[in-house]
Each structure stands twice: as structure tokens, then as C-alpha cells.
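Encoded as C-alpha cells, the following chain is the form predicted alone, with no partner shown.
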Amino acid sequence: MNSLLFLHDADVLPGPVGALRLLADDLDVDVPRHPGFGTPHDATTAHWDSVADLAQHYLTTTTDTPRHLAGAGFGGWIALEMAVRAPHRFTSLVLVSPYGVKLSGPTEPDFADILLLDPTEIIELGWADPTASHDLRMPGHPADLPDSDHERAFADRAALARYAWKPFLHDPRLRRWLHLITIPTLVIAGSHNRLVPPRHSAALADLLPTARYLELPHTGHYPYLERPDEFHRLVRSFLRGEAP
């Protein structure tokens, strides 16, 4: 199976949380900070104000060798900029309850506002059961957290809004180009997602030439997170080329 690269979501902690811990286990897994969320890049890459120059930055500073592709969230929405842009960089695509595709009216959201909802709305809105939530990291949440990573949380906020409030959360362009992914795609949605629901992902899917659509129960919107041991069952068979 090889390498994956794992873009994360906003407001997830650094490194191989959750399942990606368990996926490690096979994979090479990379799971790289975006600039402007704590990298040596923050400085320099403080102009950019687009989605569009995330994929780009990877494009340019992975490795031309195909790996495995996935991203959650925002995350996701980066993995499918980079994969309409060189499909044949990579061996397959795992997308998690991605943002970055407006599917509905020009009035009618598809996704919640997270740039405008509290730590408590955001949990209770993205996982299936609120009381287990962990690995996330926002202004005020956990109420216990040092100076430094409040800052850190605050600072991971501004970054996600300078590249996804205007257009709100999607790339206007993206939609028209989906059909270039003809890799193995895996669309994996939570039943209990009220951050992105699982109707989106599911519709996403189906603009997806070879992707296949799963949706998990009881789960929100981090299943690596709220379900690892089942994420890391069906993604590993994905990558195996197994029916997961």
C-alpha cells in the first residue's frame, strides 16, 4: 500500500490522530500542517487567500512518486483541488465529508457556518456523540488550554478564513472539473455529520466517476476520529483494492 498523504481538517490536532495512528501500522503516512495553521511556511505564505494555492503548494513540494491521496473536510476540499489538477499523481483518492463543492441554490447552504459556531455548537453538530469528543483544538476549547495553543487555535482560525470564507467553504470552478478524477475514489460520510451532511457527500459522490459512497452509522463528522477501529477497517481494504 505504500504512502498516503492525509490532509487534515480544520480544527483537528497536528500529526496521525485516530485511525491515521492505526493506518500507520501498513502506511507510510504523512499528515503535513497546512501553512498558515503552524508551519515554517506562515510567513511567507501569508498573501495566499485560496484553497487553490494549498493544492498547488503540495503539487510542488511532495513527491512526484503516485501515493495514496486522502483529506477530511477541509482537508478534502485541498485533496480534490489536487486531484482534478494531477490525477496521476496518485493511486487513489479517500475523501472524508469534503467541503469545497456547492451542490445546492445559490441561497440554500450546503454546509454549516463553523467560522461563526461556537466550540460547543461544533461538537455537538459534528459528532455523534458530543461527550467523546477529543483531538480538536479551538479558540476556547479545551477550557484548559495554555496560552500558547489558544493562540495557536486562534491564529489556525484566521488562516481558515482567509482561505474559505469568500466564496464561503467551495471553489465556484471545482464542480466542472470532478470529472477528471477517474481514480479508485472512496466518499466516506457520517450518518450523524450536521457539519456536512451526509447527503452532500453522498451527492458528491455520485459526480465522481469511479467513487464509491459509504455511511457510517452513529458517526459525525470525524469517523477517523469517532470510529477508528471501523475507518481504519475500510479504508485499509480500499487501498488493498478489497471491497471495503
Second form
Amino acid sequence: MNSLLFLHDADVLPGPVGALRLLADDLDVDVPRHPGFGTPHDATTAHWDSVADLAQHYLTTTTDTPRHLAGAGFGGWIALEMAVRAPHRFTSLVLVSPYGVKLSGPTEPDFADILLLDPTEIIELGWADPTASHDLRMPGHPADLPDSDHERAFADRAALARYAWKPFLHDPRLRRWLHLITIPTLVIAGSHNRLVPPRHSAALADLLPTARYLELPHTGHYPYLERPDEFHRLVRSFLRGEAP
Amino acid sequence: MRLYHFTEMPYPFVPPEAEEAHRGLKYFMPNRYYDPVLGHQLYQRYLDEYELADELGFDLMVNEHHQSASTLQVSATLSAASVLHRTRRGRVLVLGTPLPHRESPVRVAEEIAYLDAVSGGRIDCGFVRGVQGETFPSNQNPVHNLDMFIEAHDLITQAWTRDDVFSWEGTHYHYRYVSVWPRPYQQPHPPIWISGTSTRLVEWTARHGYTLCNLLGTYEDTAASFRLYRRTATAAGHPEPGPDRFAYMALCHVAPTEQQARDIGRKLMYYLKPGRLRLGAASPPGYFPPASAVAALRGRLGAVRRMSYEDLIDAGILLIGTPDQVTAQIRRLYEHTGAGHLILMNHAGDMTSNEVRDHLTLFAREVMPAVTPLGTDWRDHDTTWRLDNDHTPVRAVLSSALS
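Please show me the structure of the same protein in the form predicted in complex with its partner chain, now that we have looked at it in the form predicted alone.
Next comes the full complex, and the chain you just saw is listed first.
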């Protein structure tokens, strides 16, 4: 059975959520939790402070057998860092509205400030239909969680800040190596995503020599949560090498 | 007891609808609301008031905040230079330089040494972590705030006290050649002050024997922080810390009648409006331990901001009344906490210069002589905060009122 390593985004519940559960019907889907998310940093990871550290971590802890690589948002950034370092290790790459590459000028932020905005604002910007949002955890969201869950959400935010505070949600060194990613690549963006605007994902796809760009209508930053059936169908056919 | 005059130098001309639209006056306020001519006049007025306070016998405190209409002091060391130039007598307390938000600790060491040198040792040097929201103007990673604070402090104190060129290749700061000119006038270095309430920071301050300052906390929380300090200090082998190791900052206004004091003093509530910052700014990722962040979320932090004007006066966070009433409040503060330094925030918002000057003059004439002797002979007194008398268990304090 083929295997898929899926690197999760910030603020998303752990495990095979949404379309990832559907993909697991005929793929071995691995959704590891990034160090610092869900559990405290340990002695090994205490000083990690960059996405390069996370990329190195996954490259050294996963098997050498070629597998499919995918990542969403923050996880998409990690996947990009892995793909430029070891493109031969992966059969294909799926990126869902990844952070990680800055394309605009210095006075124009590429991404919404997810480390400042309130959960209601993030949902408003991140969903085509904000009233239908689900499977997210943020400090104070959902409001009725016990204190221990909110503590975990704050700790996850701290882990994200540790890796992504400055430069904000990107690595200035990443763009110059994107031409090395020559494996089959699919970049997916939701038409209503205002956390990572679809035009950013489209421009990023243009910098990847073999990437195809797909924009899903009526969906935001989390298409695998908001339109799981369509996301599953598209990714499954891409992984099988079928024509679009 | 030493008494310090302090104003944050607010810019009180931002339209209320702009304050509403930008969730308060701080960090995210467009500077189109600042008028350069009005700003110049304000700076001169505030420095004139520092000059008067110095003549009346107060010591003086300056601070800094960033991108904020509630504080036009942009660098505590720059403000200290201005105040030193205008004054002759009082000590100038820099409280403080937010070390994690400054790019270069070596530059901080140079600036403090310069101030100490030109003033012949009139400087007290405060270091602070920087309030939570300052994380956004400085853009320094809040996750590393406390570690950067401690590393910057270690580098600065070495830069003041080593007499040769040295290297600093630390976690957050990197210099190959450090040798600060001038060396401080006060040897080995100016007195160091720290403000904060977190357990790790209070214990660290106590082990170093620095002066600990509580800003606008309840007396109970303040006493709890100072208790932790006293026990940590003695456990580390220091003698019992006296009142000169403890400072408290309160808002203050005295007038000839209670009614007058309360009418004008109400303007001091400017600094205690409920915070309207986003949670991400009030509690940036990693700035607080998760349990404190949840307390902030649940509204258990900054409880002072939800107290009424009358309750704040009763609690002594607002020192407001006739000279006799304020004298009694300050005695209560000393009896309760053992603070030997009192920083008086004598101005807020649109309080007029005459209101500030009348208050300073009356305070200096009637309150200052009555409270200055507090704490001078503390070893002869059997107060509740003395180590031998205080058996209350140590408990953690979440945070002071300011954010």
C-alpha cells in the first residue's frame, strides 16, 4: 500500500480529520503531531526554533521508502522545506495553501496575522461558510472547553510562534531553492481563503517547475475540512497519476 | 520612604471614535492622529513638571512604551537624559528599559553608563520584560522574552564590570568584542530595579538582591510578591531585605478637600480603562505560561481594571484625598507591604498642568514630610511583613494591572 505523510496546519485537531480519513481507505496515511504541538517540548526539541528544524526532524525520523508528501498551511511550509532538501525521497507533493514563501514587497504582508487575530476573525477569514467551521482548536475556541484544553491550545500557539514569529510565517531562504522541486506537485487553494490568498498559492505554483494549481470554489483555508469529498476525489486522482 | 514623580507623557487628543476603532490607544494606533505642534508643547509641559517635582523634593521616574498614544516616552534612556538636563537634585529612575525588545543590550549598557557618567551617579537602572502588547511593535519573539531578558541582563552587567575586551556568543546575542566606554560612575554599576510578578522573575530578582517594583497591583498581590522575594533572598544567603528593596507604583492626587481630590483624581482612571486588545496582544504566544494565559482568557488577570473608582481608592491603588487621607493610605501601604519606594503617577489623560502642579506642591508640603521617615528604622519595628512575623504561605501572583 502506498503511504502518505500529511503535515498538519496550525489550529487543526490532531489525527486524520476530514478528507484525510477518506484518503486512509486506500492509503497508509500518517498525520504526525509536530514537536511542541499536543505535548511539551522535550530535552531534544527544547531549542528548536525554525521550520528547518522540523523539516530535518521529519527527514531523519521517517523511512527512506519513497512516499507521497503533503502539507497544509504551516505543514505545507514544512513540506516545502523537506522537498527542497530531499526531493528524491518523495513520489509526489501536495500543498494546501502553504505558508513559507514570501512573494510580496516589504510593506505588504503575504499572510493574515494568525498569531494576533481572534478565533472568530480567523474563522471568518478562513472559511467560505464560517458558521460551518469545525475541527479547529484555538485559545478560547470553542469557548466551552475545559481550562486544560485551552492551556493546550495556548501551548500549541507558543510552539507555532517559536517556529514562525520572525520572519513571520516564512523563510527568506526557501524561495531561492524552489526550482529543485521537480517531483509531481499539486497546489490546492480555496477560492475564499483570506488567510493565504489564492493568488499567493497560484504564484507559488508558478515557481515550482512541475506544479499544477487547482482552486476549489466555495471553500477557504481548510478544503479538507470544508469540502472533504471533493478534496478526497482530487487528491486521490492526483496520487494515482490520473489526468485532471 | 523615597517618593518619585512620574508621568507617562500621554497624548490626550486622540478622538474617542479612533480609540474605539483601534481597540485602545496602544500598538495599533495610526500616527495620523498625532499633531507635531501639540506634541512638542506636551513634551515641554511634561518636562516642566519634572523640573518642578525635582525642586519640590521628589525623585523622578521615566519609562518607555511604543506606538502608543498613552505614552510619548519612546526610550527611557532618552527621557532620562532630558530629565537629568532639566533637574539638579533628584535621582532619575529609568524603569525601565524593556530588554527583550531592544536589539542591542550593549547599546543599553552604553546608554545607562553615559547617563550615570554625565549625572555623576544620579541614575537608578530598571530593566523590564516589556508589557505583553509591546511584542508587536518590537516584533521580538514572545516565546523567548524571559530568556532574552535574563541573557541581556547578564551581558549588560558583565559589560559594566569586566575591565577587558570580552566576547559574548550566547543564545540570543552575539558580539565578538565588548568593552563599554564610559564605565558607570556608580561602581560597580547603578542600582538595578526590576518590575514584575511572575514567580521565576521575582525569585531571580531576589537572588540578585535587586529592587523589586510592583506596578498598580492590589496590596495583597504586592505583599505576596514581596513575601516570595524575602524568603528567596534569605534562602540564598542574603540578610533580611529592607524596604529599600521594594517599590510600589500608585496613581495619586491630593487636594485641599476630599471632594476636590475625587473630582480631579477621577481623571487618573485613564490608565485603568478595561483593556480592549485582542487576546493575541494581551497574551502573546508563549509570553505567559499556559496556566496564566488561561487566567487572562478567563478574565482573572488584570482584575484591577474592573474595580470601580471608589473601590480603587479604598484599595489604595488610587491614592486620592486630602493630604491627611493620602498620608494614612501610604502608611497602610507601608504597613501592609514594606515598600520603601513609592512611585506616584501624578498625571493621566487630559489632567491640566495646573492640576498636576497644585497636587505636587500640596503633596510636597503636607504629605512628603509625614511619609518620608517610613521605613528608615525598619529593623527596630515589629511589622507584619518582617520574616519572623510572616507565616503566610507563598503563593503565585498572576500579573499586575498594566498590559
